[in-house]
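The chain below stands alone, shown as structure tokens; this is the form predicted on its own.
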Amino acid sequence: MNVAVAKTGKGRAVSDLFTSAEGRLPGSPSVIAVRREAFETYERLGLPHRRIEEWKYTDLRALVGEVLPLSAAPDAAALKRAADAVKVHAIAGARKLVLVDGVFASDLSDVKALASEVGFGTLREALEKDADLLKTASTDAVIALNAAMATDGVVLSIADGTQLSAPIQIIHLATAASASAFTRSRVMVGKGARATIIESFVAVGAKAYQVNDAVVLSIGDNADVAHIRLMDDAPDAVNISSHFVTVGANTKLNFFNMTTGAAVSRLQGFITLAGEGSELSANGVNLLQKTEHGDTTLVVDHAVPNCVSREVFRAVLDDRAHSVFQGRIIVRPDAQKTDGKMMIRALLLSDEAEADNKPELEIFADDVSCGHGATAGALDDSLLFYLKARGLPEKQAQALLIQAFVGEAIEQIADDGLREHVIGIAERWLERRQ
């Protein structure tokens, strides 16, 4: 029997976008044919809907609908208030790097002083010559869009036994309404090496934008990253990342998300513990209202024996917002003495709000230790009263069993400065809840 895939008017409108965007896409001619071989897979896959189990509960084609234009380069004015917000949401003692609706603006990022340790590039350059940057053994179709249409990123190279002496930032600044931003960024961290690298995806002015990133990153043997993600977008924007991780021998690896914005979300990563030894610890926290949905999608692969991971993940809910967690912990045959833990855990504010948790496990080896667990419920009315009782308003008190509820995932945030940064966002949150 033979299928044809019947395109919609919105499906025209996306490949009308890439040829007329072709031109303006960086790369080698071998770059090109990467590009186009991955916008067929996405014009053959369509938006990721909900009978892709994967997208079970993030179906983008309802929630989404159609992929938007192209930004446009960022023009003077643009860049202008990308300074303004660069002052504001830079963190203190942090290295800059600032991508203005998918574009590199070296000219508010921190180069010269980053050269004298780490090896930097950017995508746009490094596609002149290396089209490996944009493959990925994914069949997914946002990846695979993201692989067409990136305009530019980061490439860092931490060589190795390299101690940081401040962390990395970068950050994504949204100026351009109704268009889409496509970026994906290169890090390689050199065995021995100490790094931190934070994102921080910000709107500066902009509505109704989209966002689809991609970062990869490889860590060496005997490393120590801890990598912060930090995600307040546009109350109607939509935000989607990918996350690509290979983590070598004897390394610890500290992942922290967080997500206050944005009208869709989700962000899927996909690490892979590749050396014994190695230890991983995610941890995130939703902060969603009114009708935002948030995604967590994360897979972790013990590929090799002796590795442990521990994920711990909290989503508070108010209106009629929604958010997902999907965990999947897959232990090799080979990967004995595996410990692996996963929790999740959801705050209901509303009778509204939903909260989808899917932790899995898949365990093929016979010797390891691995859980999960999912929890769903509301704020204790004892706890409510015994603070109301004592004098404090009602969403005071609130406040204070939030902040508890959330401080667990927060804690794992070992750089104090970066965890009181944290600590603030979640403040400013629940003070606009009020």
Contents of the next structure:
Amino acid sequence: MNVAVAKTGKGRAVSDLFTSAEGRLPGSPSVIAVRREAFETYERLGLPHRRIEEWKYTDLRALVGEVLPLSAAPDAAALKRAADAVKVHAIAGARKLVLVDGVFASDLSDVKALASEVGFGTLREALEKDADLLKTASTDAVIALNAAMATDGVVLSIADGTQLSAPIQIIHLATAASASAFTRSRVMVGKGARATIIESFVAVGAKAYQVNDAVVLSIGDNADVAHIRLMDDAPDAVNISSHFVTVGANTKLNFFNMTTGAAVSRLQGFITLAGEGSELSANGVNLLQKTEHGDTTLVVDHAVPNCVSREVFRAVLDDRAHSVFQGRIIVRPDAQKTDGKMMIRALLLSDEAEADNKPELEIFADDVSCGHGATAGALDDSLLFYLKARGLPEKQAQALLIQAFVGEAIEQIADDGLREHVIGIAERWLERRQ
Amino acid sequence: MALLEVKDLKVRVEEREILHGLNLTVNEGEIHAIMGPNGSGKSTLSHVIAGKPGYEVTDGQILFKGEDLLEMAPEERAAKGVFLAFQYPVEIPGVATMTFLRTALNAQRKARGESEYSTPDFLKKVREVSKSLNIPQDMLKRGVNVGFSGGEKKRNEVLQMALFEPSLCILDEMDSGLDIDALRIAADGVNALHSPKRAMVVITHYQRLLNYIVPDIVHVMSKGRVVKSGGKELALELEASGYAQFEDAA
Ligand SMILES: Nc1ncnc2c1ncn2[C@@H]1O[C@H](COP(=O)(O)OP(=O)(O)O)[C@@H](O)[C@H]1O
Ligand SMILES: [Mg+2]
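Having displayed the form predicted on its own, please output the structure of the form predicted in complex with the partner chain.
So here's everything in the complex, that chain up top.
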């Protein structure tokens, strides 16, 4: 009896989420119809839980419970605080696109400089014409929820042959506590183009908020793209992000994800190598402490022959932190000469920390070279002792070894400046531990 | 006051007693050799002095400059001037030798309340010492001991000894795995560090090393005890007659 009542209660709250937000969700009538359908999908599925295979280790029903109501648009005071935060988190030389509580903030963004090289618009504007922006080939509940609720995002079109003179940094700022922001961005990189896209997620004093972001990135042939994601949301926040990436032929994609924040986070990436001769380097580091739960789920789909994929992921887990890495490499029947490797390592700094590593190969072609490895363990005592015998205190000796450990993933970042930036993030995390 | 005093030291590893009441006194400026067959407890003694975990001291004392060494963490011992050149230096991938050297040196100086070395001073010092030890600069950019030959690892230990300027240097089987040229370079490095204020304890299985580093006092260890001490002629005697006589005595 009690159970039934509870279910009804929750079901009603779920519908409220949409109906109370509907008036503020941008889009033409056809877009609203798409949203309503997406929301019905979400309502039917509910938050993912452990009996859904893809979410086995990240049970959002248990970890998050409920989706918070849509955040109000930021007021002048919030925008003022956001402006100060942008100064701190902007990467030198990058052109900023700032979203505050899920709403694009043009005054804080470098639209003019950007527009000289790139076709730019907001999702809000684009939804007046194009309902397809909310569609993805996914049956995942959190992605359906994103489609239903997305308030804004950036739509970037980098024309064929464009060599971006500066990186683009999309900064997501949270100023509103106990509310949700839903964002979705679309990035198109043309043939022969060269671009660096950085995403940053940070809190501006806000607590206990939720982020649900989606990025749809398509890259043409002969392109060269660096994509760096830096997620440092508030320690009690939730961040669920989904990437849909399609890579053309003879293209290089260098992706890196750094997780240093949020109580519960998941980055799920679906990367399809759709053109021959391309190279994907997808890497990341999760630095987790206290009871943080960080999940990286990556599906790399070799749909055509002759592509290379390399994945190097490292997790460092202190206290009772929990890290999940699920990596699947799919090699389609035609995708001969695929070369795919994935190496996952978790470092447990505490007996109570937990790492779930799940590498999977689904190989349907016969002439391929694929491999994976996954390990979890503590720091090597003999190395620690060597350093201590040379005068390093315990925490400092640990820090040096941890830096070396995460360095194996960070060194995959092709750009020198961004690599140094990420090393700095790791160093500051370690300093806070001391 | 003696620099190092080991008094009646008894040590267990995993429920088994390895050192059964060992005595050793080392004064400033002295060079001691500890010789003994494999398994006699030489490395165990060096590890306990350096503070390696996993050893249970059940009896006895180790005093360093009159202070109770066993009460100190390994890093405190290092900062106070204890240095162990390991028999098997570990490889630390991803930690550049240069970063390691600077971090360690500054940690020791900080613990002693001294100011950190400036980067130019540090670089100058490393360059000087590494040159005298025939250590190429590109080796210092690599991970600590990663891909180093046996001889390079030992020279890297001597390099650290020269940088950290300890007052007690314990060299555990510095000669193992070294050919004669490598041995000479390492031994020259050690001899250059010898001073009236600094003592050396050279642990070795073979007399060979003692042709290069000439000891004041030689101790013979067998089955967890020092069973005989004498002048450098004792080493030659051992070379001629072997350890068997002492194994019976122990
Ligand atoms: N970690 C350990 N666990 C168990 N036995 C050990 C350990 N370390 C040393 N021993 C034992 O202690 C004895 C002395 O070893 P060691 O100090 O390495 O001798 P030496 O350096 O003189 O060759 C040997 O019998 C060895 O097997
Ligand atoms: Mg030994």
